[in-house]
Structure formats: structure tokens, C-alpha cells
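Next up: a single chain in C-alpha cells, the form predicted on its own.
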Amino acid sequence: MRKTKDLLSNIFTYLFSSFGIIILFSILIFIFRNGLSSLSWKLITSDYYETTYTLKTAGKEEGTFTCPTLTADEYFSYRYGVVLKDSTNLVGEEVVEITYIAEDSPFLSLINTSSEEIVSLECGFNISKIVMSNDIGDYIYALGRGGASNMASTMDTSNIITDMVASEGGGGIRGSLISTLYLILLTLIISLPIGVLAAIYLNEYAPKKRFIEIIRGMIDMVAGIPSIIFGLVGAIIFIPFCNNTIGSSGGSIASGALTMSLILLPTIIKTTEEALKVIPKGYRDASLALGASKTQTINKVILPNAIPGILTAVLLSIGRIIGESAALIYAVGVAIKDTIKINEKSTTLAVHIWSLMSGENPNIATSCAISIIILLVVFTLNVIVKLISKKLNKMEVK
């Protein structure tokens, strides 16, 4: 009978463990399959908003350019000396991209219609619209959604480009990545000292009274509050506070950092306190016996041995900051920006994913690419902290 119970227990254990592993790998496969093709250095370093130019040629153009070697999906304009290609930008929209510009091409000396300055296009620019004039003065239109083949052939029937809309960049996550880093730094600056000092007090100084146990229970209770509630607290308390102190207007990275500090304090306090508890009492007694004060014992003996646990708290905090979205939607905002300021609205990587998926046409590819970045960052931090903890853990038995 006992063997049967043990067998059934093992079967259920392996069954549910396998179920969890299958779900985990299914999620990872979905994310990497959809996002790996969109993941690039350009995605990380590009601005979200593209730079757009409205241009025209200086005068009549003659087709004197030699066609270079083309791939199957490239098309050459003999009159203007450019190679066009159907492509997809980082936002997932179909565009016509310039992949080659010949020497002395008119595209190297176009006129900006708004400032009358000379603009030189480069490979990688996208063309969304061209308005041209032919020999008899009729206007000809070519749109990016018509494809590179149609645009190149239409350009060869014209003499002058009177209006062309070209753009570069766009769809990147540079601003959201910087916002996330700012948020991590500010949150840790606020929450880490408070959390560590609170853990030291609770473990080393607090009397063994019921009131202290109530405080510990309240800390555990705060850890279970849904993050969206903290977002409402940030919107009601921290946003007005930041508006009056640092001159922000609405949500900001600063108000988001204060909100995330509330969310992370229970994790930091409990993790650090557990790290302090596992340090042998003999360490404290030996230090005190040698004449050190309690403060010196904590600073010189207890805290150095608790560093691995504190680093674990930091890792958990960073992972929570990177993955948090519900609270930050209220406390920071959903405005995707390229110029980042602490007292202005912005988005983190997680909120950026929410923004990409909340529209009528969700951008699954870019969202999965950002998810891959988040997973890689968390995995890298995990490895680094483990290595540091192993090196600094003086209690490890060799």
C-alpha cells in the first residue's frame, strides 16, 4: 500500500512538473520564433519616431546611370541612379527602401522644401511618396505601398521630382531602454538602503514582541497586493508630489521609481532578513567577545557575509522593475519618447510591449523581440549575481 502511494505521488510529481516545463518551453519557442527575426542592433539603438524629410530635385534630370548588379527583389531607376527594394520597417509596415545610390545621383543633393537646405540621402532611407513631373508637364504619383518595382519604373518616366517624402529610423526601443535603466537606478537608490536598514533592524535590533511580528505580517501582506493598486497609489500620491517638487507634469520616471520602491520593499526586506538569519550566531559572539560593538559587528562581520543574499534581493528587484507594467501605466505613463528626462513621461520595455500590442494591429514580432531582450537581460544578471555570490560567500564549505 505504501509503495503504491509513493508510486502515485511520484507519477503526479513528474506529471505536473512536466506540464510546467512544457508550458515554459512553449512560451520560449513562441517568443523566439516570432521575435528573433526582428531582433537587431538597429532595433536597440534606433529612435521610435522616424525623421521625415520633404524633398525635391534641383532641376530636370537625365537618365545616364549604369545599372549595378541587382538581387531578385531590387529595382533600379536609370534616370536617378538609385536601387529600390521592398522592405519592412521596425514597426512592421511595408516600405520602399533605398539600397544603393550611384555617384552624382540627384538623391545626393536634394532640396529640403521647408528649409531650402541640401539633403543627401543614404542607403537605408525609406520612401513613402514621390510626386513627379514628366515631359509634357503632367504630374505622376508613386506611393510606397505600390511597391519598389512600380516606383522605380514610374521615376524613369519623369523629369523632375517636385515632392518626395523620405524618412530614416523609427520603430526602435532606444528611448524605452534608457527609461528602464533610469527607473532601475532610481528605484534601487530609493528602496535598497531603506530595505536593507529595515531588515537589519528587524533581525538585529527589534525586540521579540508581538508588535514586531505584526509588522512582519504586514510586510508579507504588502507583498501580496496587486501591482495595479500600487499604480493607483502612485497616481494619487507620488505624481502630485513630483509635480510640486521637481516640476513634472503628470506621470514621470521619478514618480514611477517611488511607486516601484513601495512594490520592492517587501522583497528586499524579506530576502535580506533571511540572509542575515543564516549567518551563524557564533560570528556575532566572536566579534563581540573581541571587543567590537554591535554596530561594528554588523558593519564588519554580518553585512559582508550577507552580501550574496542582498545581491539576490537586487536581482529580484531588477527583474520585477523590468517586467512591471500595470503599476507603471498609471505612475509613469504610456508615452513612448526618444528624449528621456526623469521629470517627464516615458515608457519602460514592458510598457512598450503593452503599447505595441494594444492597438488594432498588434506588432507581435517587435513585442517578442523586446521580450527576448528582457529575458536575456534577466538571465545575464542572474548569472552575474550567482558568480559574485559564489565568490563572496565566505560561508561556503570548500
The other form holds:
Amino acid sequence: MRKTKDLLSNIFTYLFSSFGIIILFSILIFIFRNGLSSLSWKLITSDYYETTYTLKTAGKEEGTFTCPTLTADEYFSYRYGVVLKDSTNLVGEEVVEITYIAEDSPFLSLINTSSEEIVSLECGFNISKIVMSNDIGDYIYALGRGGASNMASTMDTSNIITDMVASEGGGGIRGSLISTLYLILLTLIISLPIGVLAAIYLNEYAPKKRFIEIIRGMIDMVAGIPSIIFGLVGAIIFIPFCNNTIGSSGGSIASGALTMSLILLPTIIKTTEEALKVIPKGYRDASLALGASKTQTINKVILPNAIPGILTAVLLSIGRIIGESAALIYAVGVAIKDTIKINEKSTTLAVHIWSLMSGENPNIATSCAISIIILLVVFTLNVIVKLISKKLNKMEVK
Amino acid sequence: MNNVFSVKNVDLFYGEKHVLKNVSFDIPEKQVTAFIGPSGCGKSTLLRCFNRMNDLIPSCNIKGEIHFHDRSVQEINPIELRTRVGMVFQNPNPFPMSIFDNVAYGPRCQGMKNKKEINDLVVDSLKKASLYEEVKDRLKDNALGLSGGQQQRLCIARCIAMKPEVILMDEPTSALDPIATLKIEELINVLKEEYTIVIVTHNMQQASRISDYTAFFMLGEVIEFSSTISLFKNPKNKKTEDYITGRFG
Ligand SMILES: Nc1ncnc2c1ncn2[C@@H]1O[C@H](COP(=O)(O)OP(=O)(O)O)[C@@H](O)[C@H]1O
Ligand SMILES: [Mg+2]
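Coords for the form predicted together with the partner chain, given the form predicted on its own:
Now the complete complex, all chains and molecules, led by this one.
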């Protein structure tokens, strides 16, 4: 009887844990399969907004170019000597990409319609619209979403390009990455000193009284509040505060940092306090018995020994800031930016995903690529935290 | 002979717990005074009264008078008192910093800045604690790398660097092996030329080997206090006799 019971509970344990593991791995596999191909150095370093040129040809084009070897989805324009291919840009829109330009193609000496400067296109440029005129002077056009085949054949019926919209780059996450880094830095600058000082006060100075225990309990409770509520607090208090002090309008990195500080303070206080608690009593006694004051004891003995714990708090905080989205939608904003200022709206990486997915063309590939970045950073941080706490535990045994 | 500390009618409570009961005796200058007695009888507690380390225990309440020379310890600033009355603990507790910084810790806390002065003081203190020869090539190494006995001598050196008058030692050898213990005992014999030493021990052989005076504690009372020779040769109290002959505790 007992044996069957044990067997049953064992089966259930294995069943449920394998179920959990399968789900976890499916999520990871989904993210990596969709995102890995988009994940590149270019994604990380390029701007979100592409550089766009409006161009025209210098004169009539009458020649014919010889066709290079093409792959299945490439199309050659004989008149202009370029190879076109269907593609999507980093934002997820359908565009036509230039993959080859013949040596004396007019595409190497186009004229910028606004500045009249000569622009030489390169492989990798995307064409979203092209307006041309033909022998009898009629205007004809082709759009990026009409496909490369259509564009190439339409181009070959024309001899002048009057208006072409070509662009390069775009869809990158450089801006959001910088914004995230600013947010991390600013949040830590605000919350770390306050958190560490609070922990020192609670652990070293505060009388062991009911009142202090109540404060401790409240700190624990704050740690469990869902972050959207902090986002609300940020929206109601910090956004107006920043509007009035540093001239932001609506959200900003600064109000985001204040909001995140509020979220992180309990973690920082608790982690630091844990670190202070495991410092051997012998160190304090020795220091005081040597005629050191309490402040000297804290500065010279307690704090240096709490550094691993404080570092843990920093790493946990960084992980939390990178992963946070709900609280930052109001506080920092959802508008993806390339130029980042502390008193302006922008997005963090996590909110960048939100922005990408909530538009008209949800961009799953880039979102997954960003997810991979976030996962890797958070995972690495967690491993480091584990290593530190392992070392701390060893110290405690000593 | 001068007395460094004089204890008069001291009662000490931890909360409701009566730990020292009407204790009175004097600690003579430049002598080794040993506290012996079964564990839990208040030896460490009295020792901690001498440098006011009991101040750190909120529930601790002291009645009676303890004088350091001619002033009550309660009137002396604890920081000043602790620079003049050093303490060595049961478990060696060097700071997790270099050997040099450990010894320099106290003087630096007192505001000593001159590099040469600090350096001389560290070397001198390590020599007095007969540790210098063993560590002179690795003063910058972490003190936690030393053996237990070396760590305890480092703690003594750290204490000496304060140039104290009195060194309190709370069972300084109970965590050490016999050889390290012997070294510390030899060291105490040398140090008593210069310092007043009060040592708690529950090893009676140790007390008889190194001390000049002995106080026998039991259940918070000082049963007998006299010169070590007379206490061990002809104890006046029956309880003392029972304890030192091993019939008790
Ligand atoms: N911080 C404290 N709070 C309450 N009681 C204590 C404290 N420290 C010691 N005691 C009690 O006081 C008594 C004397 O302790 P102690 O002086 O350490 O004894 P000894 O050093 O002779 O072994 C013991 O019964 C011990 O339990
Ligand atoms: Mg003791």
C-alpha cells in the first residue's frame, strides 16, 4: 500500500517537473529560433530610424547592362545595372534590397533631390518607392511592397528616375540600449547610497524595538508590490516632479530612475542587511576593543566586508532594471529614440520589445533577438550572484 | 604595590539574571592576575567590565564601583579607556586585511598618519608579540592566512600597538594547540614586565604556571583571591580546595 503511494507520488513529481522543464525549454527554443538570425552586432549598434535619401538620376539612361549570375529570388534591371531582392527591413516592413550594383551603373552617381549632392548607393540599401518616366514622358512607379520582380521590370521600361526613396540601416536598438544603461546608472546612483545607509542604520544603529520591526516588515511588503503600481506612483509623483525640476515633459529616464529606485530599495536594503549580518561579531568586538569609534568600525571593518553583499544587490538591481517593463511604460515612455537624453522620453530594451510588438507589423524576430540579449544578461548576472553568495557562505563557515 | 583596577561591591545583571554578586578585589600593577572557575560563573563578564565592552549589551546593568587608577571606569570615555586597556579574545579575530594593517588599525583609528611612525610601531609591536621573525617577509599578506597561534599573537601585537597599560585576555589559548599555547604563555611571561595582565583561563595548570595572583570564581562570586602560590598551595576556602584538587567542576 505504502509502496504504491510512494510510486504514485514519485510519478507525479517527475511528471510535473518534466512538464515544467519542457515548457521552459520550449520558450527558450522559441525565442532562440526566432531571434538568433536577427541577433547581430549591427542590430546592437545601429539606429532605430533608418537614414533615408530622396534621389534622382542625372539624365536619361539609354544603355543596357549585362546580367550577372542571379540566385532564385534576385531580379536584374538591365537599364540601371542593379540586382534587386525581396527583403524586410529591421522594422519588419517589406522592402526591396539592392544586392549588386554594376561598375558604371547610374546608381553610383545619383543626385540628392534636396541637396543636389551626388550620392553613391551601396549594396544593402533598401528601396521603398521609385518614380520614373518613360520614353513618351509618362510617369510610372513601383513600390517596395510590390516586390523586386515587379520593380525590376517596371524600371526597365523607364529611362529617367525622378524620385526614389532609398534608405539604409534602421531597426537597431542602440538608442534603447543606451537608454537602459543610463537608467541603470541613474537608478543605482539614487538608490544604492540610500539603500546601503538604510541597511547600516537598521543593522548597526537602530534600537531593537517593535517600531523597527514594523519598518522591516513594511520593507518586506514593499518588495512584494507588483511593479505596475510603482509605475502608477511614478506617473503620479515622479513625472510631474521631473517636469517641474529638469524640464522633461511626460516621462523621462530621470523619472524612470526614481520609480526604479523605489522598486529596488527593499531589495538593496535586504541584501545589504544580510551581508552585514553575516560579518563575524569578533570583527566588531576587536575593532571597538581597540578604541575605534562606531563610525570607524563601520567604515573600516563592516563596510569593506559587506562589499560582496552590496555587489550582489547591485547585480540583482541591474537584472531587475533590464527586465522591468510595466513600471517604465509611463515613467520612461514607449517612444523608441536614437538620441538619448536623461530628461526626455525613450524606451528601455524591455519596453522596446513592447513597442515593436504593439505596432501594426509586430516584429517577432527583432523582439526575440532583444529577448535573447536580456536573457543572456540576466542569466550572467544571476550566475555571478550565485558565485558571490557561495563565496560569502564559505566566509560564514570560517 | 599599586593597584590598576579596584573592584568594590560590584553586582551585575543581564536583565533579571544576577551574574556577578558583590565582587570586590584589586588588580595589582604589572602582575599577571588569573581568573579561574567553572564556566558560566562570570569571569568573562567581569573582564569585560574593565574595558566597558559590556556597554554593548543593552540588557547589562552594573551596580557598584570599578576604579581604573583613581577614576571610576564609568566616568572615563570608553574610547579612551579601551586605548589604555586592551583586550585579546578567546577566538583569534584578526581583521580580514593585511598583517600590517591589522597592527596599524588601532593607532590609525587614533589619528596616527605618519608612515614612518606607523611602520616603526608595527614592527616594534610585532617584535614584542614575538611574531615579527615569522611574518617579516609577508606583512602585506592577508592575516587570515596565518595559523591559529600566529593569529592570536597578531591580536596581541595589535593590542600592544595601542601602547596600553593593561591587557585583558579572555581564554586566549583555549582555541589553540599545545605548542601555540606554550608560545603564548612564554609571551605573557615577557609582557608582564611592561603591562598589567588579566587573564581568564579555565586551565588551572596554566593559571599556576603564568600568574602571580589568582581569583577563584564560582556562581558569580569571588570565593578567594590571593597570590597564586598561596591559593594553590594552601587554599583558605573549602570550595577552592575542592575545585583545584579536581573534586569539582
Ligand atoms: N550577553 C549576555 N546576555 C545574557 N546573559 C549572558 C550574556 N553573556 C553571558 N551571560 C550569562 O552570564 C553568565 C556568565 O557568563 P560569562 O561571564 O561568559 O562566564 P564565564 O566566562 O565565566 O564562562 C552565564 O550564565 C551566561 O549565560
Ligand atoms: Mg568566558
